[in-house]
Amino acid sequence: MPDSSHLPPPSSLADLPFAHVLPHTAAISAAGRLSIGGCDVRDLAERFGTPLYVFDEADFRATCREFRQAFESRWPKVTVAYAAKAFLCRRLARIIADEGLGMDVVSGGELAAARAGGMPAANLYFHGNNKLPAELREALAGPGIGRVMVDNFYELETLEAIAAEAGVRQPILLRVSPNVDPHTHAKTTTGVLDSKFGFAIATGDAERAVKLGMEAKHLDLRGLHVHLGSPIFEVEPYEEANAVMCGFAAQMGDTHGFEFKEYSPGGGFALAYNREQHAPPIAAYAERFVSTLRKGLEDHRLPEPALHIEPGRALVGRSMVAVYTVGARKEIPGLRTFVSVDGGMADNIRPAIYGSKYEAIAVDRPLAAPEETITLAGKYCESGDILIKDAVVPRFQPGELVGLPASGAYNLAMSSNYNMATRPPVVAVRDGQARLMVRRETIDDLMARDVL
C-alpha cells in the first residue's frame, strides 16, 4: 500500500494532489470546511442528509461554454450535444437548453425527461443499438426529434415504416464502426469491429446501409456518426477515425452519390477522476480534431459537414461531489484497514464493474494532513462494494463526512435499489444558494410498484 507519511500537509485546496478533480468553486468555508458553490458542505449534509450528491451549477455551465467556444471558434457549424446517459433530470435538461446545447438520448425515458425539462425537439438526437418501435414512434411524434442515429438494419427498416405511418421524412445519421481502438476500458470501447454498435465498414455493412438509407422514401440520410468509446485520454484515436470516415464518405459519394452533410465523431472526451489522471484540455481536443478533419476533407475533396460533438462525462463529471458519512472501522493488522460509509455500490457501481479509482476528501477538515492508507468501503452486502481501495487520508472518525469528487457522470445514472437502498438526492448549489434537483427516494417509493 502507498506510504502516506512523506506527504506534507496542504495549506490550501490548490495544494491538494487531486485539486484538479474538484469543482471549480470548491473552497474553504468560514468554518474551515469544504464548500461548493458558496455552500458549506457540512451544512448541506445536515439539511439534506447523506449520502448526498452536490452539483456545482456554475462549474457545469462553465464547462458547457468551454466546449462550445473551443469547437465553435474552429468550425463554421457545430452543435454540442450533452450525452444524457451520464446523468439526467429535468432541472439539468433546463440548464442545458439555457446554455444552447443539444442533447443525446438513448431511451424513451431520457427522451421524456429531456422534453419535460424544456429541450427543443429539434435539438434532440436519439442513439442506441436496439431502440424499441414504441420509442421511435414517440421520438417522431410532433414535434419530431432532430436526428435519429440509426444503428442497424432492423432499425433502418423499422424507422422507415414508422416514418411512413407518421407521414414525415425523418433526418438520420448512420452509426458506423471504423474499427479504431481508443485504448480505453474494454467495457466502454465501442468503435471496434467486435462491438454491438454500428454498421461495420470492414464487413461491407456500412456501404449497404448508406445505399438503403438513400433509397428510403421517408428517411433523410444527412451524414455519419461514430463513437469510439469512453473515456479517451488520447487525441490520436479521433484523428485516426477522421481519416477513416473521410475516406469512407468519399467512397460512398463516388459510388452512390452520398452527400456528407453532417458528421458526428461522438464523445468520449476524458475526465480526470484521481491524482494520476490528467485529461487533455478541451481546446487541445478541438484543435487536433478540427485540423485532422479538415485535412481528411481536403485530401478527399469533400465539403465541410456540420459537426455534432457529444460530450457526457467531460461535461458533468467534475461538477458533482458525492458526500458520505463515515461509520464502522475494521483494522486487519499488517494487511488492510476498512473504513465504511453510508453509501457505496448502490449509488456508485463504477469501481465494482470498471475498477474506477476516485479520491477522498475530508469534508470537515479538507486541509488535514494525510495519516494513513485505508480502503473506503460501502455498506452493501457484497465484498466488491469498495469505493476506493487505497485512499491516502487523515484518520477518519465515525460521523465525519467524506467527499468523492468527480462523481457527476454515471454514478447516479447507473444507481440501483440493491439491498432496497433509497437513492440519494442531488442538490444544486450556486452563489451560496442550495436547491434540490432530485429528492431522496423513500421507502414508499421502493414499494410503490408492489402488487399484493
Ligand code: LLP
Contents of the next structure:
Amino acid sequence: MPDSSHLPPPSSLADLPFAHVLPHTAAISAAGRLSIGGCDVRDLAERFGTPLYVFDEADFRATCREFRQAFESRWPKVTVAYAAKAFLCRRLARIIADEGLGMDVVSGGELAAARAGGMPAANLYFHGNNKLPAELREALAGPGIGRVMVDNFYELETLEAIAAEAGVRQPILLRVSPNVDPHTHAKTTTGVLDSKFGFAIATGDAERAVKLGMEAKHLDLRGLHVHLGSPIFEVEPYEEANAVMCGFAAQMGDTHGFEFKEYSPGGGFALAYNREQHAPPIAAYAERFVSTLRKGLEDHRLPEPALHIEPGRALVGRSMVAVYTVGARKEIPGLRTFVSVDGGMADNIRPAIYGSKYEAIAVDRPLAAPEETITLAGKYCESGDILIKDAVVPRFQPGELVGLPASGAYNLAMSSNYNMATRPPVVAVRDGQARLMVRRETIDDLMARDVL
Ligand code: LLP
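Show the same protein again, this time as the form predicted together with the ligand rather than the form predicted on its own.
Shown next: the complete complex, the earlier chain at its head.
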C-alpha cells in the first residue's frame, strides 16, 4: 500500500498533494466530479470523446497577464512572446494577440497559423537553427515579421540576400551561445558550447557574426538572443547568462561600435508536473532576472535594452488536462499492475523521451482516497508506452475517466500518428461553455495523404 493510504481522504481539491498542478478553475461539479472552466469533465468526455485535451482559457489568460505584469512592472520596455512550439492553433494565436503578447515561431507552419490567428506580423519572432530559404522568404513577405533571430553564418548570408531581394531592411537579433549550463535534461539543454544552436562566444563565432551583422546592408542588427534550455527550475542560470551577455555586448561595443538595443533571454521557465516539483513563481524569475541584468549593465556602463521574454511551457502547460478512458487491467502478482487507457505515447511522448512524471486524477471521483500503486499504460504497441510509472491512485474501473494535469505544453505539439492513431481534439472551456478548438483527427484525415 502507498504511504499516503493512512492519510485521511482529501475533502477538497486543495487537499490533493498535487493541487498546484491543476488549472486555476479546477473544481468539483454538482455531480461530485472534476470540473474545469465550469464544465463537468465527464460531460465533456461524453460530448467530445476521449482522449480529450481540455483547455482552461481563463487559466491561460491569467498566466499571460501574470507574465506581462511580472516583467512589465520591472522593466521599461518588454515584449512577452509566447513560444508557439509548446502548442499552437489559430484560436490560441487569437487569444495571445488579444492578451497583447507576441509570438515566437520556428517554422513556416507556425508562422502561417500565427498569421491566420491574427497575430500582427510586427509581434512575430522567427527562431530556428536551419530556417529554410522558403520560410525566410515567407517571413519577409507581406508585412514582414518583427525580428528574425539569426542562428548561424549560412542564415546571415541567406537572409541578407532575401532581404535585398524583397527590398527591405530586416531587424534581427543574433542567437549567441554563452556556454551556461541550465541543469536540465540533456535533450533540452541548448546554451552550452556543445550545441547545434547559435554563435558561440568561446569560438569567436559570436564576434564574427556581430561584425557581419553590422556590415549587412539589408539587416538591422538590434541585439542579442540566448536560450539556455528548458525547463529551468533555478534562477541562477539566467543570472549567469546575463553577466556573460553584458560582458560580451560591452566588448562588442568597444571593439566594433555594436549597440545592445535589444536582449532576448529566451524561455525555459519551469512548470510543476507533479507533487514533487515546485516551480519558482514568475515574479521570482522576473525579479532576479531584472536585478542581475541591471547589475550587469551598470558594471559595463551599458544602457537598458528592450527585452523579449519567450515562455512556452510555463504559459500553456498548466492550462490543459488530458482526459483518458480506462480499459484493460493486467496484474503481475508481486511485481506490477498495469492499467491501460485509450491514449498514450501518440499524444504524449514526454514520459518516453524525457522520463517526465505526471499525476493522475480520478475525474469521476477526484477526492477518492488512493488505494494502490499502478503503472498507467498507453494503448500503443511498445513497452515504452507508459504514461505514469508508479501512480498512487484509487482502484480505477474500466470506463472510468483519468485526467493528467499539466498536459498543455509539448504533448499535442509533439503528438504523432503512431499505430495510425488519430490525434485528440482540444476543447476550450470558460464560464461553463465548451468550444471545440481543434477537432479530433479522423481515419479519413489519415487516408487523405495516402496516395493509392
Ligand atoms: N525560446 C526558444 C528559442 C526555445 O528554443 C524554446 C524552447 C523556448 C523559447 C520555450 O521554452 P519553454 O519556455 O517552453 O521551456 N519538447 C521539450 C521542450 C523543448 C523546448 C524547445 N525550445 C519538452 O517537451 O519538454
